[in-house]
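Take a look at this single chain in structure tokens; it is the form predicted alone.
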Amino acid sequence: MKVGVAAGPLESVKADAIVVGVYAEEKRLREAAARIDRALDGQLSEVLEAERFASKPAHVTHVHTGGRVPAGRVVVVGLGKRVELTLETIRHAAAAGLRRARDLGAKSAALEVLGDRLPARSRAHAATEGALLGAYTFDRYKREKTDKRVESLTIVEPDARGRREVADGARTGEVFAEATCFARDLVNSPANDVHPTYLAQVAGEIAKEAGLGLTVFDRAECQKMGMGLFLGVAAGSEQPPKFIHLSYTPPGRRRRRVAVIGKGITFDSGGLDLKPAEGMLRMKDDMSGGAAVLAIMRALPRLAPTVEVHGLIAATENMPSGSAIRPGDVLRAMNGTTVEIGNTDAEGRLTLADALCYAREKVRADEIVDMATLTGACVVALGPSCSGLFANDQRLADRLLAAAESAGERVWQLPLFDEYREHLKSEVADFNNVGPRGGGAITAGLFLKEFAGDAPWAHLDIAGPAFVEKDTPTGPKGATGAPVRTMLCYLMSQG
């Protein structure tokens, strides 16, 4: 979608819809609503009445304009009460008012830059943002496609000395976007597509449009440097595993060098420890946190954040075969460290954990933060909706929580009790992969710890919002490009 910004009264925009907010709870429309209204002769206003519009937050109707406006219909879109506006109220409404002029089959559209009381920067990105993520749609596998798309969107701001700031929004809003939609894409693609080699060949094709550094390694390359726990994992597919490293530098002098890991399991069937059919289908979104990496790094030279940052993912697929480790097996990692396998299944953490030794012995990271569709504990402690935090640096840990504030992305931090890591013990290796069932969450956070060492690090398990089972606010089912907008927050505010 084309993405533009114009300066002027909305209702004097050509398009095939235009998109205007209104507020609850008061009795006269104000500002762009009223001037649409004036030039449809009170028309919108008695649509709203007639429907008892009570404007609550992403509530949507439409009127047809006649030919009395340039536009051919005006979508209204509810902001709820003026006093209780934020961020995130203006992504729903503008999510919702683009679909619905999609849905009429607007090719064209222009939205105002949603609110008033909070910054014009921040509204015209969160107003941008939400529509281009509301938009979204994937029918690649499709033969037969929508023609219901909107092609290019205006985001219009009427006064025109406030144009500057208003752009600058909007165009952090659709890199943002573009770049949650990227990862979703990603996701919700099938496995047998979105294989290790095929990620591979997207950071490569990333690398090169973006201008990143890029080094891909292979099996061999992965057994000299002793990622036995990745490559444990990977012993079992015949799909050729690969360790992914794309590096962004910042022009002039940089703040920090921050890595970020992503999960990159393509498929997990469970291994050996095979999961159940009904667990096994959606598995293919695995990779969600690769998959975000994939998406940040593309977005960065655009943003051009002040810190130097590497994308790492460990991308493999978790099969049963006879090659497979078995339960029981040790392994042992980069740094020397040896886990016994409790579980086939429990097998993310095992190859986080040598991308976690990467990144401290090669990259020497300042920070790290993984991120990973890691665990169903999670998901029971904190629903659907919300990603899990870990953190062994609380400055850290409180940079990623107010960056998910600012993103609109449910992030709770969960502890990392000491006395839990009794569970991981084993009587013939370092570690165990697995504790009991309880606290699950977080014996993998405390297992994934020893592997940061000393770094500050964090930990983000997204099993809950990385792929959903009915449509939200801001897309469709599916994934949901989790946690990729949280993380370009976080890396613009280390400047």
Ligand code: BES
Given for the second form:
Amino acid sequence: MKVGVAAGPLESVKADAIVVGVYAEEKRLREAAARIDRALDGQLSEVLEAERFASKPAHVTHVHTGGRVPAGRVVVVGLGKRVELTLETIRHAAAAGLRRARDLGAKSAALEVLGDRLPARSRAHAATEGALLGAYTFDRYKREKTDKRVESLTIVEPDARGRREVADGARTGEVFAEATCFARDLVNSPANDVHPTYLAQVAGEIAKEAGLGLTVFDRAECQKMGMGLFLGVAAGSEQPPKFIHLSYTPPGRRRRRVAVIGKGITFDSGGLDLKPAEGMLRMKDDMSGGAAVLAIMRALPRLAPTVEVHGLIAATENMPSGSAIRPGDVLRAMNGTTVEIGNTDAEGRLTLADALCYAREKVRADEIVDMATLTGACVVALGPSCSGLFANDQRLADRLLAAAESAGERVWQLPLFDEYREHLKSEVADFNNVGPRGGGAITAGLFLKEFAGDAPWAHLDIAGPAFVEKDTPTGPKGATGAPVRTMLCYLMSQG
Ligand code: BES
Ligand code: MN
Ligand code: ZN
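For the form predicted together with the named molecule instead of the form predicted alone, what are the coordinates?
Okay, now the whole complex, with that chain kicking things off.
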């Protein structure tokens, strides 16, 4: 979808549909809605009254204009109470409005910079982002492509003085949404196409387009670096593993160096500890963290943060076969630590452990954040819409929580209790890769913490929100693109 910005009254914009916001509990229509109502001879207020339109957040309805304004349709979205307006309400309203415009067959839509009071730049960001996210569809594998697609979106600011800020916010919102949808496409695509070699190829295209540094290590090179945990997970698969390292360097003096690691299991069968059928069904999504890394790295040059960012993905499948690792095997990590395999289905932490070692030894990162669909236990704890956050540094955790808040993604911090470390004890090796069932998300976090050493490190367990069974206000069921927007907000706020 093409995005543009215009200044002037919404009702004079020529588009197939214009989207206007209305607050709840106000006696009369105001601003753009009032002007459109007058142009339509009061038809808009009549429809709203007849439908008892309550203007609750993201409530949506529409009227056809019969040519009384340049636009063919007016889509009305609820904004809730004026005093309670948040950026999240704006996102949801824009998403609902754009979906309605699309379903009405509009090819072009104009969206008012919804709301007031909040800064114009963030409102424009939220409106654009919500619109693009809400209109997302995935039909790459369908014979029948939907012909209902909004091709151009104009963000309209009534006040010409605010135009620069609005253009700036809309641009950032567009980049954030595009990155999110890029991750969604990768995760929604099936594992027979999205294998480690494919992820490496995508990394290659991104590096070329965006001008990023790229190194891809194959099995032999990973062997040389001593990545025994990563290669252990890869041992059962016909698909060759790839260790992907993308880097973004800001112009000018080098600032802090952040490593962003994504779990890149392109399919998780569980390995010899095979998953039951229901549990395996969505496991093409086990590379959501890796998809987030690719999406983030691709967006960085356009956002130009001042930190140096290294994106790392240890990409492999987790498959059972005669060459697969066995329960009871002992593997050696890049830093020499030995791990006994208590369960081959706890593979993510193994691949991430070697990526953490790499981030420390090779990248010498000042700070590390990993994103992983790591544990079912985290979904049990926090449900489908919230990521678990773990960190060995509270300042880093607080910054990530603040970023998630402004991005509109749910993140909740969980503890790393020291006394649970004994859950990872092994009789034969330094650690076991699994503990007892209770507190499984924490045990996984504690395992990773051992490999982060003294670097400030945080871990986002995205097993719940990366892939959802129901439509959400900002997208259809399936891949959500979490936590791309949180991480972009985070990286943008780093000096
Ligand atoms: N990829 C799964 C975690 C997962 C489960 C993500 C459900 C999304 C939805 C991970 O590799 C896994 O299998 N974890 C095991 C760990 C257990 C064996 C300690 C789990 O959570 O059951
Ligand atoms: Mn697993
Ligand atoms: Zn997994």
